[in-house]
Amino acid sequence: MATVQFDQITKSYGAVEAIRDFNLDIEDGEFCVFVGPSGCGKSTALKMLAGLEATSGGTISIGGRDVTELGPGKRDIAMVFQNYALYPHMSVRKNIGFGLKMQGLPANDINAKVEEAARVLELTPYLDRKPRALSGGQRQRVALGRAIVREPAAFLMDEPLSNLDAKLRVQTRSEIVKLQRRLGVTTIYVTHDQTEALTMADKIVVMKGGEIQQVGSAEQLFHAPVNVFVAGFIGSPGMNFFHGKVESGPQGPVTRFGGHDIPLPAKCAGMSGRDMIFGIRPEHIRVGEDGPGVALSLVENLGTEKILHFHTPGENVLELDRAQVGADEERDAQTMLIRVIDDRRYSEAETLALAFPVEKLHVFDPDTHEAAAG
């Protein structure tokens, strides 16, 4: 077990700067997840930590030891890849113990470590099977077992669940979390799936364009995003955004939305006359209350919940592409979503009255895209 530190790390490929000013401390025993869209630099950061990519600048430390110039085999880490990388001709037992055999450990010691890892991972009945006789989830556990027996200072996991189906991903990620808690090994995990990040991590590192956008717990990222990108990226569906001007109302600051005054947080009192970006999560919009009326354009019935689509009023449309707000690129920038959990039947073209709870509104500067202070 060990702390991991990135200090002023940069990585360039010719004129392309893939990682910029990357500074991060990961505590001993912490489960840290790097998350972000494709091309954000999260896998590059992990590969530099593993020694598979050289840094262009800065230092990397593991357990207080500078490993920046050391090869992968001297860093005391174990990697788990998305393709498992198992030897098909070897049994599960030999796959798990292969690294220990290469280290020259006595056969009795190897067998004891393999048996213990198999017990922890519930693989004991499969030790004499070949990988082809295992399910995807079982193969992933074998790959984890191979990492566990080495007793490394840190586990590095690069999209380890991406080859599993949706149901098995849910099951396997809970197994990984329980295993990591039991072993207490510092773990750095890379994924593009923010649901994995939110459900697994002690610490989440949100990345975009080779830079860290925010570091925090799931609760911090969800309830207090530092900018528009994090607000839109974290949460499923992502946050709704709209544009509006701050005005002075009889009871405090307001903005106009669909011809109605929407109360704003008290911190907006000093922003009168300014155009701002406002955000609210789909689950925080309340339906059937006094407020702007909107016509539904689509109803997605997901069984336990419904996602209601409606068009942002023209004067409130935010002129930013989806990549800038961290949202799904397939989602129309002029569409807002409501998430409801009820038994009511909604129909397309139905008009609903909405309420935007003032305590759930987020306010962002339109020039910097940073969360407004206050």
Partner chain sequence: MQQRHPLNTIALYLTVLVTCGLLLFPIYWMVVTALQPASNLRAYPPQFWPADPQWNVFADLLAKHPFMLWFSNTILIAFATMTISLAVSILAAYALSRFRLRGGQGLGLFILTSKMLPATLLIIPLFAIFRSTGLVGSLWSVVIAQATLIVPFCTWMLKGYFDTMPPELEQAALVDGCSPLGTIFRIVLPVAAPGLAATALYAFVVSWSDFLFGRTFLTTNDESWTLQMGIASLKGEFVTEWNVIMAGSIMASIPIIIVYLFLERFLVGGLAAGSEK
Given for the second form:
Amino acid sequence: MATVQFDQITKSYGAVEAIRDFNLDIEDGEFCVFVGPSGCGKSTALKMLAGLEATSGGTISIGGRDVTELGPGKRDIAMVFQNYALYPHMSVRKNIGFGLKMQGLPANDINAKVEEAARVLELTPYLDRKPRALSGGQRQRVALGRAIVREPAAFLMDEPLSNLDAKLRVQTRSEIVKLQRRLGVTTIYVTHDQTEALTMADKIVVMKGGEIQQVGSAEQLFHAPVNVFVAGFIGSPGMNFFHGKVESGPQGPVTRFGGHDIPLPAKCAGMSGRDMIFGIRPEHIRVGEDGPGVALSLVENLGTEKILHFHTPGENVLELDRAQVGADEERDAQTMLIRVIDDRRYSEAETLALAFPVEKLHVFDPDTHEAAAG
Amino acid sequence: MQQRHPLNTIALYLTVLVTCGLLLFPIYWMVVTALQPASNLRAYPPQFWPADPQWNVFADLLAKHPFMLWFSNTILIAFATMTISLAVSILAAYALSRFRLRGGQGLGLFILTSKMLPATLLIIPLFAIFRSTGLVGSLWSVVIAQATLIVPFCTWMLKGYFDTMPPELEQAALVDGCSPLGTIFRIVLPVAAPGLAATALYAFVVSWSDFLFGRTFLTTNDESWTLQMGIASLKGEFVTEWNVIMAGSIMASIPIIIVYLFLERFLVGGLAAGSEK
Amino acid sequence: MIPTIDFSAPRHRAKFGYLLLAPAVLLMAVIIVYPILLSVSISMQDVRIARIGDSGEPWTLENYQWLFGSGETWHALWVTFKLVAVVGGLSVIIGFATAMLVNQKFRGRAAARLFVALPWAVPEVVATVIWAWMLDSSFGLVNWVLLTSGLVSEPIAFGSNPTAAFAAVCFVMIWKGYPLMSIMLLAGLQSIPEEQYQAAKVDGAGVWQRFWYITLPNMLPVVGVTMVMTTLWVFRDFAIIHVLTQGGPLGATTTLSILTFEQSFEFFRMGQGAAVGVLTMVLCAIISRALVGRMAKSVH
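Now show the form predicted together with the partner chain, given that the preceding structure was the form predicted alone.
The complete assembly is shown below, putting the previous chain first.
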């Protein structure tokens, strides 16, 4: 059990800076998820914490102890790898017990601990099998077993679920969280999947291009993203963006969207005349009220919910690089989405009147992409 | 998969049989010749089947020539070469595969290039070195000379093998508290065992089959002759006893053929990894 | 007190890499790099039997004057190229044919694959003495077959007729050389996706068209690599020719390798031998450039 601190960590490969100015405090027992698109530096940060990669600057502490110059084995951590990295020539029993053996524990103690870990993870019947005789889910549990049996100060997990099929992934996700709650071990978990981050973490660290974008709880990231990237990255489907000029209307600041005035939050009053980026989540757009009319271009029926697509009005289209807004692959700048859960039938080419609730509207600075303070 | 016409099947089998028969005929002829009585060897037409196999040809071979000495010299050289080359190559191949080292790429290229050096050039300076160090005539001279060919080859072959292993295995072991050297012995080597076996066998075959180094460094010392030198010398004798030579040839090939039968599966991957890739 | 370095520490991991590399680098420096430099220096001295330490001999280009001035070198070069052409050409044909054959689907294919490349496992000296016996001018099987079939009227003297001796060397080298070709070409054949053939069948391509438009283009890179490997092997090989013909008769089978050995260890003119060796090395380097260029991409 321990706190983990990154203090001014940098990492560069030659002239390329992979990680810049990485500062982070993780509380004892916290479940912290590093999330971001590939190449954002999240795995590098984890490897530096594990001692598998050298830092280029700064210090890392685990439980208040500076471990920056210590080898992985001396940091009192356990790690679960994406490909599990089970030792193929050892039985499950030997795999789980390997770390304890390296600590020099007597064989009896090792065996007792291994049996206990196997019982917790329901691996007892497989203890004497080789990893290749196990299913993907079982291998994944062996990798977990290898971590928990050591009772380390921190768990490090590098995309441990990405090799599982979708159903098993959801199931294992909650099992890992339950296990972590019960053991109370500080956990640092790396993933590219924002759903995993939202569902598992106490603290989410959103990264891009080697820099931390925002640190916070799922709630904070969802409701108060600090910039366009976090806003677009968190949530599925991601946030809709459009741009427009702030004007002053009779009841306060407004912007034009598809020929209609959209009321803006009061903080926009001071931005009058400026072009801003606005964001609204698909589930926050309200349908069937008075407001701008849009023609649906596509209706996706997902059972309980429906995703409605419509073209962003021409003058509101925001041309931004996908990577900058953290949007997922299938989004393009010209389309906005509405997520509805109701019994109404929607058909393509149908025209809907929309309302953008003012309290759900996010406003960003077009130059810095940061949330506008007002 | 469509069904082949039965006639085509028969034609295919015939082709395979005839091809193998023709290509392997020299090996068959080696065995037949060895078992013929010496008088039959000048028979006209030649005897294609040893009607009366003469097994005592092997006893003859052992009696007339220091065959066992050659055999044991060859085995000693092969084992020494294999062990030394492998020990050095394993470490180097692992380092080249896993570490981004300054000069690592240059060394990789050097290893590749040195596989193409003409051995006939190397023997001149090596002879000078061995003469000055008194190693001419010693089995060590051949072991060292063979290492010039085998170390680069094994290093390249093993690097190819290590490249296919996920580095997370060793990372996991390091996190588990294993030392870097312990990681090699407890994780890397056991996991790479098939690749190591193939490489070791390959080194053994190359060493066993060597003639040039033995001929150059050991000719002056009868006590150090290898099998290949011995067999070559039998051919050069005034009266050529082909049945005895063939008996010796059989004995000199059998270990290698056995090794080949085990090695063939790895040969494709190993040679391809060592050359083409 | 010497501070002990913990090689598991992230900062020191690379040092561990260098440490692992050290024995190989040292060994190769001593047994490869130094000898190569030494051989270049020997080639530029008038040395009969070389030993290290007696560097009294003055530098000279005499050996290279001999190298390019004497007919021996040019003749050896010519023999080497002829051998490369014949052995390379025929063993690639046999190798390709056998690879195609054992790439067919039939019961016992695994065994056929094993047998078809078996000569690879026969040591060169053994292969040579078997062929020496089969090619024996008085009682050899080959002569018997040729005489009985009426192809020749009197036995061919493979030992004393220059053309016949060259042919004899070719026989052995092809027999020893085709299996590696076969093994590597088979690997190449197996890597051609089956879909390409199926698509061609659907398009109505016959057996020959499939060979010509699918197999051959796919195989060209592999054929290129195996050809270079075989060329290098023929350039450098020593045992087969030395045991079969000693380079004779009349130098008809004296390749650069044989000339190197002959000058150095039979005539004891190691300076001249080294000069031939250096020439061989340069030629091999040029030939292998094609191959190395290909491989260099995979170094990292």
